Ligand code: HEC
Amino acid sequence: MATSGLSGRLIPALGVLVLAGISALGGTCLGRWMKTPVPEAPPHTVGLPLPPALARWPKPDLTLILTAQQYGYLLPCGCSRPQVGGLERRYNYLATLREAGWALTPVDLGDIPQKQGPVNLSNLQGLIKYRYSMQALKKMGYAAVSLGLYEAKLKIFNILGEYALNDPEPKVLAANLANKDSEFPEQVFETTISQPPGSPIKVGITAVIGPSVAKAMKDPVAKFGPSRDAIAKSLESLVDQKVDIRVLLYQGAISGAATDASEPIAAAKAFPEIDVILCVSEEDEPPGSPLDIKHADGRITRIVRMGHKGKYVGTLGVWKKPEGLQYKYHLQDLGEQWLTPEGGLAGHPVNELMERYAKELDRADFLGKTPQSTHPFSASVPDSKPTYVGSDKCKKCHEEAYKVWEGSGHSHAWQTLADASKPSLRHKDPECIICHTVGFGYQTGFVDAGKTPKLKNVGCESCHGPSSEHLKSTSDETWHKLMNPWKAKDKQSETESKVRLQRLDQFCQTCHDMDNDVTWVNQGLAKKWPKIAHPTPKDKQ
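For the form predicted together with the named molecule, could you give the structure of just this one chain?
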């Protein structure tokens, strides 16, 4: 068991290296041939019921699954409940439909990776997370994905090298990528066809990068041609292939009031033969139904948006009737009803991928690879080199503060990660460690539990900064001021008090942000500060 797991993990990684070399010489066939086939996973069933809204539908002849703008969220977004989204839940939703005998064609608009790391972390994990996302989409039977600004932020060349170069599924579409054949041979396509087993409906899919997104991409290699010409050419080819439905993945947004000036609307009006357009969302939350563009001849183009961070899945049922195709839309949120049922994690394809991801971070020592910057304190006091010393050192002089801290969630924040499952090894993931330890990413800050055991958990210095200089001279007020910039003046005006609290609130939210602490809204500071308040008792001053 352990051995096969190991080879499964190592060989694809080697494959990538070998392939990168070969493709530079032209042609990827040899590389594909060299890749050891990964053994088929045993069939896995999720065993959840259809959502009530869909249980009322007659079984569709085909169902389009529409997703977009995942922004690197492999896991449900955030730390506090209720969490929404994540690839495991998306898999469970799709598997549930398939277990009910539905034929699915899933497509994704792109913006799959994150464009930056959380909390000023460098984006070391962006590409790897993209690879695991694509692997998960493959497990979910995705027919096509496209490329957006977030892919371009990591450079299209890197993105394609990370996945499409080695694996043709899901197909990457960008019909107006002008130099795809010269720069990205066999990696990017104009169209693809999907007809899942059991469905009488043949779907034709194409994708374009709209002018505004193409312009904003500033990719050093990828060059984009006019999107109109590319759509026209793709539609011609889809007509030749006698598809029943035409789907366009459109990298462009409907901005503000939905007018003809919006690129996706203009595309819909120019090409009435397009049945469905999936376009970019400017809002976090998607609209509950498609925007229907009705054409003079009675045809309809349905424009769908999916919001951000992969929290929702658009579900478009299609029925083949004598009078033509009929459509029905359902917007599904990925709430806790899509958690894997008790006992179902063994053999869960996406959970296995997430575990592999966690192990890859650990094996390649991403904690150790994270660059360390100088703490702003050094710039405030020239020639000083303050270092982190650990909360233990504060106990003897600040007993009350220590007691409060010891009893708070902060004192076991690292342990929370070490204890986590689904996936495990969260304490080896920089993107989690950054908020759950002391000084990660700063010189002398947390590196790992072995090298810096005293800096595990959120400690005094997570808030007060590296304190070695304060220990050298505990009465030095320069350091007092730097370490406690939130101190109230003896007499302060209402405005001063307000500003002080606002700054403190903002500071807490560097970690208690909207993603990771949804309970912070509505007076987060007023609710939570009392739980960790640690004033020095008057008689100690």
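Next up, the form predicted on its own, please; the one we just looked at was the form predicted together with the named molecule.
Below: the lone chain, stripped of partners and molecules.
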């Protein structure tokens, strides 16, 4: 989707045709180029208290907000509580600091989009989710974001065309993107400056893609030069602009032990004038304090890691004292204490964005656009074409199992999406529907509630697979084994039983992973399985 080639050079002779055809091109790159920018909302009052730890701080002269590795999580995904993360809660946290009079400079390391869809879905929604994420960061007042592996997975050309081509804020930084001027003009920059109103502190920000990440990027267009040379050049520019704090967004991890071999540590030691480095975390849970690199001249470079899926925010307070700048750090989880208070949703800019996102999915019929693949059963039994038939077809022979299912949460899983709000229309979102219906993404599986009503909810075939061939010959052991690979064997050993339950646990976690179901920890299967166990009567004997 070549968007940049259209920007600013539409041929005058085609003007009438272009104007006449805009509506027809709404889904193309031209339609996206002509898209009306999202209007900026006035400041929204949240009215939440400062966290106790921050309430004890004197008000900083500047606060750096450090985030990273969102991985496409616009919202905390899941049907259990408590959940952590999401852009709404991040907005509320930042708004709370601003309501207390704090001056903020938020920056993000990148890896904002998802690099693949959930539960083996194609990444149909990756770009649109990136666009809404960037719009949300703009509303939060972000000064800069970097690029990362997840952006490269979607191709940097596409990522930039989805947002930066049309909107320069927040600035996208990658100082060592060697061909940024030729391939991505006025979309990627080396540095940016931030000095929020009311702060005496001027922040200079740059970003580089470390050698390990640059090597892992399989983007055929983006070319990266030496990160060390880019850092040196950027720091010279920031010195010329007389900044007080120098921040480096470093796309590279402190791998294993914190040694000189780790790229961010090597960068800190090579450039003691860097005050703060935000780098990639290999752990899901980030450290509670920065790694301080102390230099011979007394200066300190603070290296911060933020963890995965946007569940945490690093908060670095800065005070300007006669003897120099002083720092304090606080790691904040985005738990349910940052939910929007009752009555505060009207006019909430991020919630409005999420609602707009849900409506765009519905309007563009993303359910209908999701590709349908062949079910693995077809490969297991050549020339077979099993189809989904719906749970009601199972009731006649499996009446007791049907009653267990009917009384479970699985039997109304689709309705929970249809009834959802914040945002609404979750039943039109493929990434939600995949775990709330039968066979979505497979041929003959769920399409939508109108076309395939019998496949709403998590039914028998969600776990056992399409059962048309089994119905044709209910005694065929081939299909028995395919449809119930977790069935206990007669006189199985303790080891065999353990392996069987591990396989069952792994299958259930396709949807009940620890993001979607935070209660699926500490032997989650052992706690949940008895609620839905449905052996046939002869298996109980």
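Positions refer to the first chain, counted from 1. The term rigid core refers to the most C-alpha atoms you can superpose between the two forms while keeping them within 1.5 Å. Not measured: the values here are computed from a predicted model.
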| property | result |
| --- | --- |
| C-alpha of L50 moved at least 2 Å between the two forms on rigid core | no |
| For K472, CA displacement between the two forms after the core is overlaid, in Å | 2.3 |
